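Only one chain is shown below, in structure tokens, and it's the form predicted on its own.
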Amino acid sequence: MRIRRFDSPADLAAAAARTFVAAARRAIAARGGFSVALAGGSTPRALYQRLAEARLDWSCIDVYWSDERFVPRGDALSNEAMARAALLDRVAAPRVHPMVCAASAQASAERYQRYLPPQLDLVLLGIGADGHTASLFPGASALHERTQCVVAARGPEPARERITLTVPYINGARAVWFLVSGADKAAALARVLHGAEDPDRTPAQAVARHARRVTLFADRAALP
């Protein structure tokens, strides 16, 4: 894992945006396109707002999701709605693949499986105060899925029904980034980095310790 520490969430977002732009341009030049799974939350929102001002050929970028709440797309709890407001509705012609795409979370997961490419270029993730990442929560059966790329899952209220990428699929991406800020994440992040191997307690370990190429972007509150 490569660890990058920043003085503030703003510095973190600025650096992540620069790195994102460079990675996307390299992929477009090399393979004709760039595929990314976006994350929800306040830290990614700051990144997305910066990316909306970046010079990128969004028509060559496919946008997926690391996880989503099973709510209407315009709902305030929707990761897609947040990303659209911060970024996707502000740039030209990105190819967006909504995760809520059927009448139930299970049907959406089954359908989304058919949309996903064999490998994503980048998966963006956060880490919750309980150690979860995407919608892979402590003790959840979804943590142990080994054959599917995406599954229906359960999370805390509100909006308990979720859809999430699975550990093997995330770990197969060309790159995985964790964006982590705030003192409330420090204990969980310490377990991810230094704790005993126990992904049932700290699901983010299953990705952070085993994905092909991991970068942690963290501010000093989360990573003293």
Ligand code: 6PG
Second form
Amino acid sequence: MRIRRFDSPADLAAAAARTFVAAARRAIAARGGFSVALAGGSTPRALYQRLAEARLDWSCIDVYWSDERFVPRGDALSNEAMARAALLDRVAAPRVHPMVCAASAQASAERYQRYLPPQLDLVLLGIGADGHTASLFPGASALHERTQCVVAARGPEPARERITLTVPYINGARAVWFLVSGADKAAALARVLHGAEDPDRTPAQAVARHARRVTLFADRAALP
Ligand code: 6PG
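Let's compare: the form predicted on its own is above, so bring in the form predicted in complex with the named molecule.
Full assembly next; the chain just shown is listed first.
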């Protein structure tokens, strides 16, 4: 895993934005397009805001999500709504693939499976204070899914119903980035990096230790 540590959340966002723009331009030049799964939570918002100011050809970029809360699409809890407000509504992005796309989380997961490409160029993820990543929570059965690319899952209140990419699908991406900020993440991040392997306790280990090309963007509070 490549570790990049920053003095502040703003420095983290600026570096992630520069690296994102370079990766997208390289993929578009080499393969004619770029595919990314966006993360939810709050850490990536500053990255998305910076990407809205960058010069990128969004007509060549397919936008997916690594996880979503099963709530109405404009809801304050919606990962899609956050990404739209910070980024997608501010650029011309015609290739956006929302995860909430059917009447239930289960039906959305089944339909999303058909939209996903065999391999994503980049999956963005966060890490929760409990060690979860995407909507793969400690002890959850979704963590052990081996055949599907996306499944319905359970999370804590106030958004119990979730949809999430699975470990084997995430780990098959060309690149995976974790964006981790804040002192409340330090213990979980230390377990991801140095703890005994126990993905039921710290689900992010299942990705961080086994995906193809992993980069950790962390600030000093999360990685003292
Ligand atoms: C979600 C997320 C989740 C998130 C982490 C970190 O829908 O809740 O996608 O996995 O990435 O909880 O969130 P923060 O960036 O807010 O710390």
